[in-house]
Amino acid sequence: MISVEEAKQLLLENVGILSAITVEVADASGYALEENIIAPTDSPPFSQSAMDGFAVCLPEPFDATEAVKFMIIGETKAGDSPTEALLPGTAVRIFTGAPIPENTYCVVMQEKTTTINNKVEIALSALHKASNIRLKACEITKGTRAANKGMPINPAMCGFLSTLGITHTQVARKPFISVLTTGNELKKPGAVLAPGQIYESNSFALQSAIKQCGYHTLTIDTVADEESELMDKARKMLNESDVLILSGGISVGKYDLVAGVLQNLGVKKIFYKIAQKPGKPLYFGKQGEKLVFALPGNPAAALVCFYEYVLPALHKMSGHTRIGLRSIRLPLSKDFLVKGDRALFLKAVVEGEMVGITEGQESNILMSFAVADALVYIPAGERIISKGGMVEVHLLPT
């Protein structure tokens, strides 16, 4: 049995970046770049109004003491060609976007201007040079460095490759992934359940966990405890996926068949129980390339090892550099003690600036995990925690 901290690193040490594919822009929002991206243009490309209002020249000589009179000699907006360059004591009327006329002082917005037929009043204190003007590149100057490569994909991301006239770019595959739950009781829900029977929740609670993380489920499939069709399902759903998650049959009991039909089936293994609870019974393994990972059959401990090794190994598949939960330290709300010698990933809720455990941490029991938002890591050796103390918090994806 090896420690958390063996564990991450050899799971790390075992998942490589899938190859690159190239998407359209405004479809890349959830991949990861897989390129660096250097801007082909400034942004903005030309300096522009950020308000509507008035660009204005100075007089000269410029004496005034409390207020402005500009001759108004044009409009632009949005869209037109920069208009001529502004003479001392002229203005043109402005929009947001439109291109700055040269000789321009600054921008005056027109809630501070008076006009009067074809003369705007403005007061000497709204007078501020470069005011309300976005000078050319301002965000970004051509040939400079945009983005880098591993950086994820949101919809602010594609806008801003949007202004630079970027259509396409490289981002690291997803991986597609097969769910498969084991188990002679189980049932789907809605079915009639026989005496000693339970409903089916853990490809459920896992589909939606992948789909919540930005990935999407190629296979989903429940299988009895009888080895040949367990066989004949993993070995289809290897050939079809990057990832296999199964889950249930794991531990060492006479049904739990699933690490000897891995073996059978040519999987590698790289590491089998962690010394952390919910949780012991994680598998990991490798065919090839394809990630498999067995998780326990309980529900609350599947989705804290999806969560804790399944989702930072998707991530490092699909080229993030930023991998697995996002982690912060908080004082806990209240005392805690720490039961056993294992590491512990108990659900929480955060509470403020600080985070209070949940009732309910069995790894059986889901109720609890859906008011979580995050998970607490005790590391081992740590066994009473006072309120106040501080404590690593894994964020749950909202």
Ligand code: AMP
Given for the second form:
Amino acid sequence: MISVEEAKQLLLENVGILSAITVEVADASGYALEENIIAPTDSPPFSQSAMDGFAVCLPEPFDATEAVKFMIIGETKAGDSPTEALLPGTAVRIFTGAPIPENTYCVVMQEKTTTINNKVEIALSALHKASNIRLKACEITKGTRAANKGMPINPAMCGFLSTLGITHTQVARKPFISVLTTGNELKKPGAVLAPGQIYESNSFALQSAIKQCGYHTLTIDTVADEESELMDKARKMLNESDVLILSGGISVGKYDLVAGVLQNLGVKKIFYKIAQKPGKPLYFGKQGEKLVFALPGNPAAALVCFYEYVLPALHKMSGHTRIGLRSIRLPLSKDFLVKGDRALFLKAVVEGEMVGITEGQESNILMSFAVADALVYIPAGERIISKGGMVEVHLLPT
Ligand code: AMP
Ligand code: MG
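Beyond the form predicted alone, can we have the form predicted in complex with this ligand?
Up next: the whole complex, starting with the chain shown before.
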């Protein structure tokens, strides 16, 4: 049995980044950049007005003491070519996004001006050099680094790349993922249960978690605890996917066939069994560059193992540099007695500035998980953590 830290290190050491593909920026959200982006243009490409108002050029000589009157010589709106240069004592009516005429001292917002016929009067107190002007390249200068390889592409990044005129970008491919749940007792929800049977839930929880994290399940299936059937289905799924996630059948019982089947399929074991609760029997192996996770069958354990181990692997292979659930530290809202010597992943709820551990931490209980928005990680060791003690909190995706 290895520690959580050893397992996580082994995991990341054994996961490579998938090949790069080119996607349209409009479809790029959720991927990670596979290239550094150098700005192909200035943003903004010209100095522009940040307000509706007047672009003014101070009179010469400038001897006003209270207000200045400017001669209005024209108008410019967003999309217009720049007007001619302003002469001293003149102004143009200008709208947000319009190019700033040469010799502009500042732009004064419309609300601070009084127009009388073809003149505009502005108080001295409203004339601040260069105000209300978005200078050319104030966001980014052509030829400089706009974004780094590994950054997640969020909607704002899609907008930013578009601002720079970029239409396509290189991203790391996302993995093809298959899920195979195992167990003689499992029936699909909707069917009638015979005595001894239960409803299969792991495929639904895992598929939803995969989708919520921005990935896609290629195939999903359930198989009985029957060696040849398990072998056939696992082989087929492994052939067509980058990641195979199994659940159940990975403990030490007579009907726990998964480890043997994976060995027969030529999957190389990287680790099996971690000193953690829940999820002790977690198995991770590789067939070439393909990853295989065998999660415990207990539903809460399976989902914890997905978030804590499978998700970091998915992030790494799809090129992300922010890996796994976001981790913060918060004080506990109540005393908590840590039992046993394994590391714990506890279902928890963030309550304002604190975190509370929910009732129902057993590995078969999903009800508490269903209301949790975080997992509290307690490293191995037996002790009481008092109210207010700081703990590591892994935020679940929302
Ligand atoms: P196993 O890991 O196969 O020994 O299963 C451990 C426990 O989890 C048993 O009580 C199983 O019935 C249950 N279990 C296994 N797979 C699933 C599943 N896909 N959905 C719901 N419960 C499961
Ligand atoms: Mg089983």
